[in-house]
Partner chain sequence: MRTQTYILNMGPQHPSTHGVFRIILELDGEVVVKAKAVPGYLHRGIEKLAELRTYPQVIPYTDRMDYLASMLMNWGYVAAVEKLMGIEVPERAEYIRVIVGELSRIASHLVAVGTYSVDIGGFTGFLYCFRDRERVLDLLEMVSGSRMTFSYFRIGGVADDLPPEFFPTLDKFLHDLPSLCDEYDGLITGNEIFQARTKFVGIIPPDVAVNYGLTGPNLRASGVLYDLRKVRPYSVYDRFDFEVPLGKNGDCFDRFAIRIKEIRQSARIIRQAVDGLPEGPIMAKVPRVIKPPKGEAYAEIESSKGVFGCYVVSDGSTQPYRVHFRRPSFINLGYLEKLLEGWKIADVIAILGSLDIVLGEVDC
Amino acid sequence: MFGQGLLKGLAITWKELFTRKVTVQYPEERLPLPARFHGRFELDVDKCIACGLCASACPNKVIQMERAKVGKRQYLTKYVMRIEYCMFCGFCVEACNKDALRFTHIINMNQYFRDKVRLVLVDRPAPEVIPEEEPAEAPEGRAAKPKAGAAGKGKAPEGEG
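Next step in my check: the chain by itself in the form predicted alone, please.
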């Protein structure tokens, strides 16, 4: 009875002695991360419409956002995530209908002090007036394209052949 257990244990030890090692020396070597890895958050401020869907989708109420109304648009002024309470479930990323919030492949989010753990993605004042987007001027030698819905839809502007 004792001899069989000892032989089985030694057989496992000898087998593992000659198998390939799987240890990764982390700072020098890194394992490839899967495409759906939940790392640090990234916010594309230009896409964000400050709707608040991400904040309401979060089960732990991690996201704190402030917005100001300028004209007819909502303008995001502050976006803070309390990462120490985040479960990285991804509900906030899925709830964003403009794909402004997403995960990155950054895995080093460690901090020494607790007050530095919060992730401030946006902190800016609201503008007085949002400048209207001016149409881009056509390069020299080319005529500007007609806007969709204009009269003569699908026709080339006069003067072009």
The other form holds:
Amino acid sequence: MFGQGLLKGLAITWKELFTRKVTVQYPEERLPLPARFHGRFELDVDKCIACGLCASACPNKVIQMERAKVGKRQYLTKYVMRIEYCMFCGFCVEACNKDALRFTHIINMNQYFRDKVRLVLVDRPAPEVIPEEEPAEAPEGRAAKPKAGAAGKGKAPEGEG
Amino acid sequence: MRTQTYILNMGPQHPSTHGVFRIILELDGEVVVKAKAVPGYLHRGIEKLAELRTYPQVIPYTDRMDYLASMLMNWGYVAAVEKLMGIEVPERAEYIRVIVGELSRIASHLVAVGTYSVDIGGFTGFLYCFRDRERVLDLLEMVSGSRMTFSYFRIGGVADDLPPEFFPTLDKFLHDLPSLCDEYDGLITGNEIFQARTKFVGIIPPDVAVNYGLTGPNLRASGVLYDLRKVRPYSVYDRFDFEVPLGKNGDCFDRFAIRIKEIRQSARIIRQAVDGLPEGPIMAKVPRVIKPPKGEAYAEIESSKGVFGCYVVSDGSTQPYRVHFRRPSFINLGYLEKLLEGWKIADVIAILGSLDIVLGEVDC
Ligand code: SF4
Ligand code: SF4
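Return the structure block for the form predicted in complex with the partner chain; the form predicted alone was the one displayed.
Below, the chain from earlier opens the complete complex, with every other chain and molecule after it.
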């Protein structure tokens, strides 16, 4: 009979009308993100040895870093990610074998102006000497403007996802 | 009365071209006299970009060709480099590749089915397909961390093992999938209006399909049994039991219906791959710096749109000398101009939609 297919389709949509909703009220309600999600980056400054493996793994030259030689060690003074060119492929995170660079679950990286998109993870002057005893504290205390880094609060102020 | 034909531009910005694609139509009233396809609006020069990247660094760019089935694009490229270097991929990695590759195929076919429904005028079918595609993307997100551009394949294996929470979710999805396919069949395939719009429209005879180099569901809808997974099995496809659905008439309806059938078959393959997933490493032993010997290699895989091939030439350095991609959507478009002749404007949409192109891949 012509029209049977139409009726069957209607029956399906009627059935769906009474099933559970699949959508969530997005900004208020959020679905959990999987553990491996590629969100904004965070850099654990204390773990980073400024080796530059992450920067050379990147296909798009997103990562720009500057380092200074303090005593015998390399000291990371600047770590900027040009997020506007980033493909979130994760090659940089994979290349880091010190587990310093990681993905967070922060998804909101929108900025009104293009130059604000840039993610400054470290920007600090090099100290005169690195005290051997407490390498974890000393740079923090001396850095003029400790940015982001371990705390995971990048330059983007309202960027919390 | 003297009449004359006129020119109508369809696209480049047109929702039913699924991207930016332009067809210049010469019309006699409503009937197409001549059609000219103008691709290229999405050209990013991926092949050229690849020449300035190291071998692994090309992988994220392959994602951006067929972004609806990125896993399969990754696969084609890494297969070519592996062939060039003679790398033996571990079994577990091959099985994981099959699982994520078939999931990608399902996601891509769901988009094809859903958008075709909306092209013909049924919005509900579109939403149902996208609702279920979301579940596939959730699964792939668990594995790779991204929802569309996965960059999950590595030369010699895959980036990471499947996470434990992946298996129960996949199991649930595979359990539901047949009933979901029944839903699409009931809602779209069985609909008389849909059938009237698509049956015996835009027929591609089998010999023409072969001569124009069509591959994938578009070729099989014309009744030609050609699926690389069956005729020239790569990876571990020879170990799985599945059928290759075929069409009879090679019309829009067959091209549509075959994709739902392929989804069902992909589910069968995934089920077998999960059951037979061996233990072991997920990466072959590859050197830290990938430097293939001088030479060239061509590898092909069956992507969701057809045969995706990748040709890599190495000059012995860390960067490929030349990379070329055989993109199925682009080649499937070759017959479009001829195919459109004689059909009405509304059928142009139906025919183009049935070919299931992705402009990221057409323009590369
Ligand atoms: S995610 Fe990819 S593109 Fe982005 S900084 Fe890391 S390596 Fe570069
Ligand atoms: S983040 Fe990791 S890879 Fe990058 S410089 Fe620091 S230690 Fe090296």
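We call the rigid core the largest set of C-alpha positions that still match within 1.5 Å between the two forms. These figures come from a predicted structure and were not determined experimentally. Positions refer to the first chain, counted from 1.
J.: Can you give the CA shift of residue 8 between these two forms, in Å, with the two forms fit on their core?
T.: The alpha-carbon displacement, core-superposed, is 3.9 Å.
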